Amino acid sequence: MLHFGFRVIIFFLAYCKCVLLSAAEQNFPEFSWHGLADFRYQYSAAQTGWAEGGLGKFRFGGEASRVRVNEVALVLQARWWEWSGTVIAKYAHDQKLPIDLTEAFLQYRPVSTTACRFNAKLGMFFPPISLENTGTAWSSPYTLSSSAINSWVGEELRTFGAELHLNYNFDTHDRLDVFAAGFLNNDTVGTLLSWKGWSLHDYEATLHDKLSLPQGIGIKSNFPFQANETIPFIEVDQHFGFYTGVTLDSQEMGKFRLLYYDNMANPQAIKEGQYGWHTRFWSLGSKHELPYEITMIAQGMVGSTGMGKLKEGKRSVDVDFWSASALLSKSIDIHRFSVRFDYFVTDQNDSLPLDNNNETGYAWTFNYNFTLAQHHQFNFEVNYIDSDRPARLSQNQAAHQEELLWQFAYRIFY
C-alpha cells in the first residue's frame, strides 16, 4: 500500500508539472503553485476508528502502528486583474478516489481607494469557521490533528455556492468584515456528527467522497433506505442553505468571528440512500497574541441537527451538539510548542430511544514541531481522548473509553 501511495504521488506531481508547463507556454497570467507532502508514523491504543465503521474517536484505531503517506496536496492558483482562481487537489490515505478536489473557486477582489470595499467568492470552499487551519491546503501550523470542531468541518461542511464580503477599514488599521453565503450540496451535514459523534483527525472530505457509517448500532434497522456510507456533498431537496457572520480584526483586541449557519434541508427528503438533515449552529472564534508572544485560539460551537418525520414534536433523529476548544502556541525560532484542550457533547432528543446518540468527552493535544529551511517540518504529537458514548454497547464495547494516539510526521512544503 505504501509503494502504491508513492506511485500515485509521482504520477500526480508529474501530471501537475505538465499542466504548469503547458500554461506557461500559453502565457497564462500570474500562474503559481505550491503544496505539501505529509508522511506519517502513528501508534494508536484506541477503539476501531470511525473510518473503519467503529465508534473510536480517531480516524483509524486498534492497538497498532502504521507508516503511511498521509497526504499529498497541490494548490494551483491563477491571477488576472481583479480575479483569481484556486484549485486544491490531494491524495490522502484511504481516500475514495486516489486524487480528488477539496476546494475549487473563483474570487473577485476589486481595487478600492475608499475605506469600504467588497469581495466575492464562487465555487467549492470551506466556510469561514476555523481560525486554526490557516496553512497550506487547510492544514494547521500548530497541530497535526484538528480540533473537534474543525475535524467535523473537514468531514461534512463545504460551501458549494457564492460568498460575499463587505469590509470596512478603520483609521486605526482595524477591520470589520460582514459576510454572507448561499449554497447547495450540503444536505447530509449532521449525519456523521449524530451517528459517530465528535472526532479528532486531519482528514478533509473530497468532492466525490463517501464516508463509512458506524456498524451494528441499528442504523439500517431504523432507516432501511439509508446507504452504508454517507455522501457529504450531495443535493437532496433543491433547497438553498445560507450562513452569515461578522469578523472583527483588531490590532489591540485580536480577532473575533461570529457565524450562523443553516443548511435549510428538508429532514424528510431522501435521495440515493441519503437523507436530508436540517442542521443549524452558531460558531464563535477568537485569536489573540498574549504576553511572551504566546498565541491563543479559542473556538466554540452550539447547534442542532435532525432528520425524519415528526412524532409528538420530535424527529426520528434529533440531536443537540456543542463543543469548545482552547489552544496555546509558542514559537521560538524554528521551534513551536502547542497544547489544546477540547470538550464536546451531543444530546439526544429524538423519538427513537434505541438509537442512542448521546455523548460527552474531552481531549488533550500536545504538539512539538520544528521547521528547517522553510520547507522541511518535523512534528511530534500526542492525542488523548476520554469519552462516553452509550451506543458503543451495541458494538460490545464499554461506553466509556480512553484512547491514545502518538504521531510523528515529516512534512515537505514545496
Second form
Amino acid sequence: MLHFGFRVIIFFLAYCKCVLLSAAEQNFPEFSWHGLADFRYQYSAAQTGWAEGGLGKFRFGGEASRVRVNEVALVLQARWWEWSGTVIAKYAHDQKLPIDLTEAFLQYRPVSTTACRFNAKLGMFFPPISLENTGTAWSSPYTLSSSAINSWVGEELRTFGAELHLNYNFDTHDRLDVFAAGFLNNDTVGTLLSWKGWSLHDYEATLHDKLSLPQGIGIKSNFPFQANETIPFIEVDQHFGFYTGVTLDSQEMGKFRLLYYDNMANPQAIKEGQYGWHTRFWSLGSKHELPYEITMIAQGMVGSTGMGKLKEGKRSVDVDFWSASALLSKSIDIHRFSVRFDYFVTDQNDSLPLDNNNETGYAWTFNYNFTLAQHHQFNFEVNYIDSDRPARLSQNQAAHQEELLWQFAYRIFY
Amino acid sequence: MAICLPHFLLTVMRFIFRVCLLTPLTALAMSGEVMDGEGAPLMDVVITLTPLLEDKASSENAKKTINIVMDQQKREFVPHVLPVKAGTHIVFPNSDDIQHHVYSFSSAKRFEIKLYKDTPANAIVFNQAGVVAIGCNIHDWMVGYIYVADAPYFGKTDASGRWNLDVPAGEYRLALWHPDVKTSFVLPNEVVHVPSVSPLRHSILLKSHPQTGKPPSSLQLEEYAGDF
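Can I have the other form now, the form predicted together with its partner chain, not the form predicted alone?
And the full complex, kicking off with our chain again.
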C-alpha cells in the first residue's frame, strides 16, 4: 500500500497533468511581455550619493554629469483562467546582480457575479503604499525620482508572502477594498532609513540585492557585527510580519488608502551581519482629480524603527520617522507637467547619541514629459533638496546641505 | 335598384374610418439634442419613450426577438453604450488577438464568459430591464453598458449629441440615461406630446472624470500588473 503522502503527490501530479492538457487544448496559458528601457543624462550639484557611501539625498551625487542606461526592465506574464503569473526582471545601473528580480508573484482574480469579490496575491511584490508608481515595472508617469516615501518603499520594502483582498463594488462603480498580508524576509527594513535617512531616487532593490551603508559615521564601531552592506530582503528571526489596510476608490470622491505595517522583527536578532529592525508605520495616501483636470496625489507616513538591546529602556537605535508629499500633475494631450513637494523627518530617541540619526528636510520636484506614439517618453526633471543631517559632520561635511539634480530621460515602453 | 347617394357616402366614410383604426398610425419623427454641463454635445445618452396609453403596435414590436452584437475591439467594448429591448440575445465576439474575460455583476444580468478569443458559441439573453455594466477581468479600464429597456421606443445620442425616434402620435413619458451622470443630478424624466416642437433640448451633468472605457493614452499606464 502506497504511503499516504506519496498518493497525495501522485494525485496532485495527475491533477496538474489534466489541467495542463486541458489548458493546451484551449491555447492556455496566454503569455505576454512588455517592459521599459530608460536612458539618462544627469547633472548633480550634491553631496556624495548614498549608493556611494555618502549622506547625500540622491543615489549618486557630487559635482558631476553622467550619461547612463538607468534601467532596462522586462515584465513577463502568463494567464490561465483566473490566475496570472508575473515576473519583473531588470537591469539597473550599479545593481548588485546585473539582472535580478524586483517582483515575482501569482495573482488569483476570480470573477464574481456579485458585488463582493475576493482576490489574492502570492510571491514577492510591493506592499500597496505608492499611489504614484502605477506604470510599467513600477515606474511613475509623473516624475523620474519617486517621493521620499516611495523611494524608501523601493529600496527597503517588499512583501514575500500572501496578500488577500476582499472588496465590495457599489453600483456607482465605487469600490471598498479591505486587505491584509503576512510576510517574511523583510527584517532589515529601517536600516537605510535610520542610517542614511530619506532620499529621492527611482531605484527598486532586487531579490539578491546588497545596498551600501554610509561610511565614516561610526556604524562599524558602534555595531561591529553589522556587515558592510545591508541586505534588504532577508529573514533574520523567523517571525512573520503583517500589514492590513483599506482602500476606497470613488469616481467622485477620489481614492484613499490607509495601511498599517509591522514587520514584527525581533530587534535583538542578528544573522549574517544583518540585524532585525522592528519597523512599524501608518501610511495614508489619497488621489484626487481637481478642477482644470489636475491630478493631486498626497501621501503621508509616520512610524518608528528600532534595533539592538534595551538599555535603560532605550534601544541602540530607535528612530521615529515621518514624511508627507503632495504632487500636482496636469496632462494636456501628450504633455504632462508635474510638481511635488516632500517633507521628511527622522528623530532618534536611543541609547547611542553618537550614532546620530536625526534629520529634517524638504524637496521640490519639477517634471515635464511628453510621450510620442504611446511608446517614447521624454522627461526633463529637476530635484532640489534642502536637508539637515548632523551625522554629516562625521564625514567632514556641513550638516545643512542644499542639493540639486537635473535629469533628461528618454524612456521607451514596449 | 336605385342607390341612395348619401347612404353610399356614409358607407365609404365608415370604411375609411375602420381602415384607419386597423392600420398602424403613421410614425412621426421625434428628435432632440443633449449637452453636458459645459454645453458640449453628449453622446451615448439613452433615450426612452414609453406611451402613457397601451400602444398595440409597440406591444407587438416588443415581442420580437433580435440578435445584437457587443464587440471588443482594440481592448474596448464597442459600442460603449448599447440600448436593447428586454429579451434581446447579445453575442460578445472578441475581435482582438488577445483574450478577454467578460463579466457583469449587475443585478439585471449576472454572467461571465471566461478567457476567450473569437466569437463565443452562445449568445447571452437579457430579459430583465435595467442597466448591465460589463467589464473585462484582464483589462480593468474596459467598461461597457447594456441598457435593457422596457420602453418600446428607445435610442441613443450620436457623437453630436443628437437623437431621432419614429413614434406614433400620442402622449409619452420621455426618460434619459447616461452612465457617467453626476450622482446628485436628477436625470430628465417628463411627459411629452407627439407631435410637438422638435428638437427637444436637455443637458446632463457628468462626474468630473467619467470612465471612458478606452485604454490609457500611453503604454506605460497600461501595465503595472500589481494593483487590484
